[in-house]
Amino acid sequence: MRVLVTGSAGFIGSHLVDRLVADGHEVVGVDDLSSGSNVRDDVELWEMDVADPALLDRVAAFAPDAACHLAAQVSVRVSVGDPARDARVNVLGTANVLEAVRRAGGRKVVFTSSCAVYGVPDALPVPADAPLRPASPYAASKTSGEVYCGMYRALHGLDYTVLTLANVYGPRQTPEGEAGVVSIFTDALLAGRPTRVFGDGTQTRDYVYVGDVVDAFARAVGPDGGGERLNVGTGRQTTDRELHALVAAAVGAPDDPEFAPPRLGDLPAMAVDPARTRAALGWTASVELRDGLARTAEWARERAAVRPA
């Protein structure tokens, strides 16, 4: 099938492009290259903003069967400081993608959401039917995207699947800009720089390997999971202190972080329940955290070896 991937040069999006091409799909990517730089020479790339009205004509010409919408403003801190920018990219951009796919006669949009939409959960792991309690402009914009998907399905018959991601990690995630803690720990420990854990180290997150995440997307571009919000995570909590020890072991560095005061607004704990995703897509996370961290450390070593001095 023909698949449009927005955010195609980014961390997750570039892995997804690789997977879809390997599966035999015809892929076109959309990315403004403001943060991602993972571009394949054999895949057409439209260098543009997803909120650009010109996207409608480009998508109409390609006529995708499905679209995976990953392009987004992903920083909670940026969203708090500039909520209008966050809304332009995440709300207007999502509306533009949905309208473009609808006009082109596409069948489905797979929308990328975040576990941030759940806010402070009542119970862990958070089920996919939990109430949404966005506590930041970023989370609010992702919630809005989910609402737009539902509206387009009801109004126009455009199918969708929402994939609500836990903390994704793996190769191609870099510590520059808004990055995951795995990448930050890995690069710092490889370079012999000090690392920092905020709070007492007991804060938890659900870490899911990027290869498992793109497998969920690859399954969701088909007919399964239509009209559903599906959690993509392991359901298991890992504390910040445990994560640091695991990354240090993968890198072969001392496990001796500094401790800093907790950051305002950080959730104390998060993990998502993937039971509905198993039922809808036949998906489960297959890469154990130790193995995923080893792969990530290997990639980071290779990247550091070729990086200019």
Ligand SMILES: NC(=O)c1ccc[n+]([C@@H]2O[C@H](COP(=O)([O-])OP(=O)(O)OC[C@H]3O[C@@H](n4cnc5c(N)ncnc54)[C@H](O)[C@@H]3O)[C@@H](O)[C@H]2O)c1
The other form holds:
Amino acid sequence: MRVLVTGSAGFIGSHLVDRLVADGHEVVGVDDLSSGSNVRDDVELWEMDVADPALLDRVAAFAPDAACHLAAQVSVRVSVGDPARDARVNVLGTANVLEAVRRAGGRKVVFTSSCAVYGVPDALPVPADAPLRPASPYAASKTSGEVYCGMYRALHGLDYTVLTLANVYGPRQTPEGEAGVVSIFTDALLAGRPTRVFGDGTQTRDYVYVGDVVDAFARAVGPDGGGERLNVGTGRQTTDRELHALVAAAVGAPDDPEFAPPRLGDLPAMAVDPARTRAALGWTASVELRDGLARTAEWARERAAVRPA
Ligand SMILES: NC(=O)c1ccc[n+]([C@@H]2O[C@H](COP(=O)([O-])OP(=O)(O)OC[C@H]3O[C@@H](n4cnc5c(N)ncnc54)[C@H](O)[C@@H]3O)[C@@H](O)[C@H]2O)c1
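With the form predicted on its own done, generate the form predicted in complex with the named molecule in the same format.
Now the full complex is given, and it begins with the chain already shown.
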């Protein structure tokens, strides 16, 4: 089928393009290259802002069956400092993509949400039907995108699946992302620089390997999971201190972080329950954290050899 991928040059989007091309789909990417830089010569890229009205005519000409919408302002910190910029990209951009796909006669949009929408949850791992309590402009704009998807389905019959991602890690990640801590620890430990854990090291996150994440997207572009929010995570919590030890082992460096005061606004714990995703898409995370971190360290080592810091 023909699939539009926004944010195609980014960390997750570029892996998704690779997967969809390998699966035999015809793919077109959209990216303004503001943070992403992973571009394939053999895949058409429209270098543009997802909120640009000119997207409508281009999408109409391509007539995609489905779109995976990953382009976003991805930083919680940036969203707090400049909420209007966050909303412009994440709310207006999402409205523009939905409208473009609808006008083009597309069947479905797969929307990329974040476990940040759950805020401080009542229970862990968070089920996919938990209430949304966005606690940052970024989480609010992702929540708004989910609401737009539901509204487009009710108003126009455009199908959607919301994929609510936990903390994604793997090759091509940059230190700025939500799960940038893996790439921060990996790069620092490879270079022999000191590493810092904020707080007492007991804060937890749910780390899911990028190859598993794009497998969920590849399944969701089909008819399954229509009209649903599906969590993409392992359901397991890893503490910051455990993560540091695992990355140090993957890199072959000493496990000796410094400790710094906790950062204001950091959630104490997060993990998402993938039960509904298994039922709807037959998806489950298959890469163990230890193995995924080893692959990430290998990629970072090769990149450092090519581009010394
Ligand atoms: N990495 C994670 O752990 C994680 C967790 C939850 C959700 N997400 C979501 O997954 C998606 C992909 O994130 P990522 O980690 O690959 O980040 P990324 O920054 O690598 O990818 C985002 C891509 O979008 C592009 N982009 C940004 N603004 C744009 C605009 N206005 N127009 C066109 N393109 C634009 C960037 O150039 C980049 O290539 C995002 O929607 C993000 O919110 C990521």
